[in-house]
Structure formats: C-alpha cells, structure tokens
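Consider the single chain below, provided in structure tokens and representing the form predicted on its own.
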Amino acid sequence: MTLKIYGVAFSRAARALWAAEELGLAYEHIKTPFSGGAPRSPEMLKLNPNGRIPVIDDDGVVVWESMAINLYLAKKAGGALAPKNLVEDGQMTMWSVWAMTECEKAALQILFNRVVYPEDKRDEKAVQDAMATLRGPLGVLENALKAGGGQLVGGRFTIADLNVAAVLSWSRPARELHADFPGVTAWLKACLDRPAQKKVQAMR
C-alpha cells in the first residue's frame, strides 16, 4: 500500500511532501484542502479528529502534525535525512520543535501581512513585532549554524534542516530582519534551493 499524504502544498502539508520527496518515497497525495470544511468530513476526521491537515496513513499508521510526520518519514526511510543514533534523534527532534513554539507564530504573521493579505488589510506593526519576536531565535540558530559547520545536526542536510527551514520560509518576506543574519539567510537559500523543495513549490 502506498504512502497517502492529506494536504495542499500552500498549507503545512508542504513539509510533509518535501519529507518525501527528499526521502524518495513513493506516495499518493490526496489534495485536501485546509478550507471548506474538507479536514472535517467525515473521512479525514477518521484520520485525525482534530480536523486538520496535513495528514499522513502509511499502510494503516496514521501520523499527524508536520513535524510529527517528518521525523516519522525520515526514521522509516533511514539515510542521511535520518537521524544515526539517539543523540541525533534528539537533536533533531529538539529542532523540530523549537522552530514550532519559537518561530511559526511569528513566521505566519509576517507571511499573511507580506504577501497573503491583501494590501489594504496588511497590518505592518504586526511585522514589525513579529520581526523582533523573531530576533532572539534567529540569533540562536545563527550561531548553531556557525558552531555546526552550516548545518544542524551531523553536519549533513537532515529532516531537522528541512523542518526549520519549512517554519522560517514564511518569514523570508521580512528580508531587513534576514539582512542581519547573513548565515541563516544563506542556509535557508541552500534549502529553500534543493530540488525536492522546489517540486514542491511547483504544486502550489
């Protein structure tokens, strides 16, 4: 049975289909939107009684929330993306999760009053506070990048890379903060730059 991955690609469903794509897995995706209603029918409720996307049912295993499912997918497949042993395992879940509680909130306010918005609805001081919510842990990760040699974990590309990186992108709008961290901008380019994430971009 293949891999079915719930979701949209302009949605946190994103994550899990670069996870995939990175990990060369073979996978369905079912093109459910986060608007509507669709998280809610009957049938994705089964999945996941919370009503939300992005969704993952891996031969019977279901998995929800993104960061969730990424470090699911990149434990089944192994590889470099994978963590090698239990520090790294927690390591990556430890990033994974900072960038949920330390930089989504932030992230998102900035997209939506960016880009997503329309003009006359944008709220520019709800920029400006997010952008110095978000100095403290870019701050934090300049430096982890510094100390790790550009990377997070094991000094490779792994799903804690790519989970960051998702979180931070919505963030990218904001490019005065991102000019005074030259080394997570040019980290989140690299990302942002793989292939697989820009399959993933084409499906928006």
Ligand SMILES: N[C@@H](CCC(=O)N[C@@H](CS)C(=O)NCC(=O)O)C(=O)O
Second form
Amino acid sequence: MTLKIYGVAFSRAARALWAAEELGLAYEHIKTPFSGGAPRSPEMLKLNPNGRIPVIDDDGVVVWESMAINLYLAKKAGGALAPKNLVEDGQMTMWSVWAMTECEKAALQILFNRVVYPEDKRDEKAVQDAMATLRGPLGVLENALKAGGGQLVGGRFTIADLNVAAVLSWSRPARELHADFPGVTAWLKACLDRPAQKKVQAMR
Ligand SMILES: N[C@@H](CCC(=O)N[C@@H](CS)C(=O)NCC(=O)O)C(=O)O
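Next up, the form predicted together with this ligand in place of the form predicted on its own?
Okay, now the whole complex, with that chain kicking things off.
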C-alpha cells in the first residue's frame, strides 16, 4: 500500500501534495473535495474526526493537520528538506506553527477578499485589517531571511520554507503589503516557482 493523500489541490491539501512532490514520494491522490460535506462522510471521519482535509494514510499511519503532515513526510523521507538534528527539528516546527498561528487567518482574509469572493462580496476593510495584522510577522520573516542567507533553517530550502510559503502564498494578492518586504517577496517567489509547486498548481 502506498501513501494516500486526501484532499483537492485547491485547498490546504496542496501543501501535502507539494511536500510529496518535493520529496519524490510515491503517493495516491484521493481528490476529496472540502465542500458538500465530503470530509464528514463516515469513511473520512474515521481518518480525520475533525471532518477536514488534508489527511494522509501512510500505510496505516494516519496524520491530519497540514503542517504536521508535512513535517512527518519530510522526516520520513529524510534528505535536504528534513531536519538534520534536534535543533533544526525545533526550528522547522517553530516556523510551521508560527505560520499557522500568526499568519494563516489574515492571509486567508486577503485571498478571499481580493480573489475568491465575487467582486460585490469583497470586503476591503477586512483586507486592510489583515494587512495590518501581517506587518509584524512579515517583518519578523524579513529579518530571519536576512540572517539566514535567504532561507529559514540550515541555509537550504527545507520543509520550513515550504510550510511558511504555502501559508503566505494566500497573502500575495496584497501586493502593496509585500512591496514593503523585498526579502520576503523574493523568497516567496523562489519557493512558489519551484517545479514541484508548479506541478501542484497545475492540479487545481
Ligand atoms: N488546520 C487544518 C485546517 C484544515 C481545513 O480547514 N481544511 C478545509 C479545506 S482547506 C476543510 O476541510 N474544510 C471543510 C470543512 O470545514 O467543512 C490544516 O491545516 O490541515
């Protein structure tokens, strides 16, 4: 049995698909949509009792939560994306948790209100609030990238870059915000231009 990744590419499952592609893992993509109650079917609730995608089933090892999935996959595969030691492990976990707690909600507001919602339903005030929220974290990231030679951990592209970039990709439509953080903008573009990410974008 191979690794199964549940969830469509136009969802947080894109993160797991990106990681699997980067890591060169063989996987089966089960395109469970997030709408219509699909994540709450009895079979899916057995895998993820939260009723959400993504979830993976790696030969019986079930993991949910996108950041946890990616840290698991990177550590299992080993290689450049994975932590080399406990210090890197701590740093990669730190950045992944940081992206979810400090950035994700605001980034999603930007995506919805600049791209996803029909124009007459968009709320520019929500975008302005989200941009204000993200200024602090993006400043932290800008400084960390400067200190780390353009990468977050170990001076190389790792699962930490992938996880943080996957979250912050949602905030890209706030171009005026990103313009104030040139290091973040260049790093994010480089992450999202990677062939594995392009492959996932084409799955949407
Ligand atoms: N924190 C979770 C969030 C998962 C999540 O909210 N997934 C959405 C799709 S992107 C979902 O399954 N929504 C279905 C629902 O809430 O009913 C993660 O990062 O994996």
